[in-house]
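One chain is shown next in structure tokens, namely the form predicted alone.
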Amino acid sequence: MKKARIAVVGYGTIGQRLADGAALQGDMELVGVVDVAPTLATRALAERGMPYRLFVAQEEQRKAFDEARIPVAGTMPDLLGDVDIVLDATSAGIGLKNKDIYAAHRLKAIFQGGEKNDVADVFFHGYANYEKGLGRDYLKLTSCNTTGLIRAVDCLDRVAGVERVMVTIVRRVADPGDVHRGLVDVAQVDKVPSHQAVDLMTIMPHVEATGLLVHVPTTHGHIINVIATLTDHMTRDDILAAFSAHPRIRVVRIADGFSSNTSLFKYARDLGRPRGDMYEIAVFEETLALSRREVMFAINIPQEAVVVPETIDGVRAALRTQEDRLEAVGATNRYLGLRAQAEARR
């Protein structure tokens, strides 16, 4: 079978991962990365030896990069005319931009959270809606803390249904590295609903959802907190055993450690990933109380990772690699080494 070729364009947070998790599929092929100056990741990407073929968006801009010291392989014209679809990694805006590049290619996209819906035929996630993203030309991913949300909620939906949702997100104010938002010292509070909880019921249109934000200064991950009304009754064994059952989605616990953002970040080095990225959400174990029909849950947002496998699922449903919603996020699990927990632990 021919493999799906892949461009990433914008090698930033997001666009690294992104990469990474193309180039570990075993059906798809990493032609290339595009960035529009040295950075600290491409710098960085020469030091490695160069795994990916770095392109620049424009001629003009190979100067900087020659004079950093830093290879580089063509133009994204070079690049586009060698490939099957974009994962558009850009800053807001950036992609809106880009379309008309792609489209003159005539090259399906991927559009990342930040860009606005319009950009793409389909608002998409993998587990919650992969069938509306067959054969679509362009694509946009749900934000970080929504792709997590909806995995939490679609998985309590497919057992047991969903009926409303409220969220309150504690979120981190800025990615690490990141110093143009100034220092903080202050909880910031925005008016509800979230766009999170508007996205989910765009995404998940039969759940009535809102949610309330607030930012907080700290640099890795969010915590959502969940409220849940269920349209059947579950146990807190049968909701336990439902997250534990889903690849995406990890159980912890505080009595073992698992008591913040940053536990799940440290533990997640600890086990060799790179960057110390995280593909799973994390539900705590302990947060996890039913009063009737609601189930309250708090869950851990890797922010920097978990639209990794959502974006690889994008692929397989734009180029209709797989038909079948289950054997698409079966694939880009396996590839990925996202296994249940029960699994995992054998």
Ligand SMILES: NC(=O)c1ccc[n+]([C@@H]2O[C@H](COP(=O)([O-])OP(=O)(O)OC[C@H]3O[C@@H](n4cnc5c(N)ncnc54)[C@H](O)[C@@H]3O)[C@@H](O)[C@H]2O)c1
Second form
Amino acid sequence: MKKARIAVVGYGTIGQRLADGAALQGDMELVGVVDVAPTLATRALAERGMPYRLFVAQEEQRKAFDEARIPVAGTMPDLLGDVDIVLDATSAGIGLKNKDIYAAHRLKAIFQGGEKNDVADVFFHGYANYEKGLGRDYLKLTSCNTTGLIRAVDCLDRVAGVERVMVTIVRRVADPGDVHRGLVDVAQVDKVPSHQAVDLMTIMPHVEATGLLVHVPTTHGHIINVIATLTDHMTRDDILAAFSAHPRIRVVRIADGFSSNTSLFKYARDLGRPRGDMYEIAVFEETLALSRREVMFAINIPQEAVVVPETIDGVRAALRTQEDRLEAVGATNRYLGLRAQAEARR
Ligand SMILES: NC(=O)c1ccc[n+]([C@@H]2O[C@H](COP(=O)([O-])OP(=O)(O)OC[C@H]3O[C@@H](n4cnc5c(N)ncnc54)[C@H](O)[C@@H]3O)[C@@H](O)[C@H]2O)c1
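Moving on from the form predicted alone, please list the structure of the form predicted in complex with the named molecule.
Below: every chain and molecule of the assembly, starting with the one above.
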């Protein structure tokens, strides 16, 4: 079968990880990445010997890369003429502007959470609404928190039905290395409902949701406290078994030392994961409590890598490489090593 040819536009926090994720897929080929300036990520790419070909968005940007001695393979139109689909991971709002360029090349595109929903035909999640993405031209991924939240709620929904969820999100203020938000000592609250709750209802319209967002001055991961009202009765063990069986959900124990966002980041580094990335969300086992049909649990969202699997699912849906949701997510999981890792944990 012909490999799906992929371009990643915007080689920043998310773009670097999408490029790595796409390159790992046996049925896809990462043809190149695009950026506009010699950022640290593109400098690191050059120092690593250019494992991916780098293109500039516009010819006039080439000079700065030449000065930084970062090899440039061409301009974005050269790359777009040679691919089947674009993964746009540019800074929020740029994707909408780029959409016209993708359309002119008759290319499908997948946008990230920072874009407005109307950039795409479908607001997409690989597990929760794969079928809606089938054959569509423009998909938009949920944000990092929403991706992880929906993974957990969809997992419960498929085994027990979920009627309602209420969440509290403790949100990391910036990515590691970012200083543009300042060095602060504050927990700032937003008005309800948070966009993640509204987005969850867009993807899973049968679930009523609301949520509170608290910004905190950390950079490694968000924590979401979820209270979900189940349709069917489930025991605590049933719920833990459902989460444990999900290749993109890791059940961890506080008793084993997994007591924080940073313990998971450190563990990912100990596993030898590039950059300390974790594709899986983690459910803290000892936070899971059941009261009648209400279940409460806390999850860790590794914000930099969590959207990679569902974005790859988006490629499969848009290009119809798999018609079946579970075959599609299964292929992504297999190539990312998620299935093997889940089996090793059992
Ligand atoms: N950082 C996270 O934790 C996170 C998590 C999930 C989703 N997202 C979303 O992913 C998207 C990207 O966010 P990020 O954190 O990776 O941003 P980032 O700033 O780290 O990276 C964006 C990259 O795009 C490049 N760029 C800007 N304009 C461009 C253009 N016209 N053409 C090509 N490249 C261009 C920038 O130089 C930069 O390297 C946003 O929609 C964001 O909301 C971010």
